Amino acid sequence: MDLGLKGKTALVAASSRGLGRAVADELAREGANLVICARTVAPLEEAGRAIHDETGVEVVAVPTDLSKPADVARLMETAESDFGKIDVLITNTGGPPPGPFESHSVEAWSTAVEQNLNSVLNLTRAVLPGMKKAGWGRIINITSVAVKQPIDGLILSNAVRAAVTGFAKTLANEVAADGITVNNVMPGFTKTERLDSLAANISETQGITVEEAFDRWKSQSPMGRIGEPTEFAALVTFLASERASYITGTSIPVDGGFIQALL
């Protein structure tokens, strides 16, 4: 199937490592130059050269803090510099810390918004007048499945995240018809740093061992076992493609079953 991706660019956000990494190869390897960025500078740099190297595509890295409007702006300014426009943006930020409510103060919950909704909304509004004047792009957002059921010790996440998809719900109705669609996929247990911190804080605040945490989130899955990042980006990779043209509006999970609502 040709997703017709190849001369499309794409700014995939975090993408030095776990699922903005994994997005990121998927993209390249049907064609799509990049604009990545990341926080520190080695690993989205080895990121940029190890995609480059693979897959033949221009791979343009820029560290950015995703939270500052003026590093978003200069984002954009390298991209459209190299590039001219963006056609697909794929917003991705490391989930904010765990632990219960009482045990997070009003500057950890003024950091998780700024890092996991002002963050969605700055690089938005960035790459949103390119794509309506070329009447084609793609925005999805890489949430969780604790919009749709939330996870214990995860309020941070649980609370942040289901803003982005009222965000994104609401702009996808009003870019519709602009050739604009927005979607959020939503990753289950997947392989990568952030859930192996995430056992790292169980093991230590329950007094179970890492591999019972991984054991427990594998007995909650149908499938019995932890995702790849390469099956959560395939799903991506289709809905930035021309083939996703009628799918809008919409979440969905990449969770081997974990979700176990109806809708």
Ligand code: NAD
Second form
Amino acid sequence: MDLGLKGKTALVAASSRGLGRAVADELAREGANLVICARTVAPLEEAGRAIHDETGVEVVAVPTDLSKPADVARLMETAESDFGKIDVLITNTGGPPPGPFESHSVEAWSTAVEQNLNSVLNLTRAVLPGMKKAGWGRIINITSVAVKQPIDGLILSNAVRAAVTGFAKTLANEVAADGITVNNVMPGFTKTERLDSLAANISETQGITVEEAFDRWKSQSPMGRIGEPTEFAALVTFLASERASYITGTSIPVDGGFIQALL
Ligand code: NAD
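Having seen the form predicted on its own, can you show the form predicted in complex with the ligand?
Up next: the whole complex, starting with the chain shown before.
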């Protein structure tokens, strides 16, 4: 299947490692040029080099703290001056810290909103005019299965990702006639550093081993295993493609069957 991504430009947020990196790798393999970002320069530049060496696509790596609007503005300026416009936007950033409601300060809630909601709004605001002018665009938000089945101990994530989902569904309707699709992909438990750190936190707070924490997650999936970032990236890449032109306003899980609901 030709996905029609060759020569398109994709901005993949938070892409030095984990799910964002896997998506960047896959889009590049399909021939899309990339703008990638993360906070720390060395791993970001290393990711950019590795992707370019493997695929030959153009990769611009811009150090960015997605919770800082000024950084996001600089990221977009660089993207525009290097590529002119962004065809595909993948919003993504680090997950908020775990812990029950009473463990989080007012500031922790503000940070989660800044990082996991406002960064989506700021990135989207910046790419929309170009997509509208081109009459084509793909916006894909990396959210979480927590949107459909909240995960105990992740109250910040459960709450803020629901806001992203409401935003995306409404935006999808607003821009559908402009040839722009807006979708969310909901990862289930997928093998990244985020999951390693959540397992370490569960081990510390619940007195079980890290391995037992992983076993608990595995047992919640009918497949009995944790997902691979490449399995997640495959769906995101399809949604980013020309071939996904009639899919918009939806949230799709990549979770090995974790979500128990019918729809
Ligand atoms: P990860 O921790 O492995 O990678 C996160 C990436 O985000 C890194 O590249 C990091 O440098 C970057 N980052 C973090 N904060 C940033 C900031 N303020 N500005 C710029 N870059 C920043 O995490 P992951 O597993 O790839 O998760 C990606 C997203 O998906 C997170 O929001 C996570 O909560 C969510 N998620 C992950 C899973 C999973 O099982 N891995 C499940 C559900 C949801």
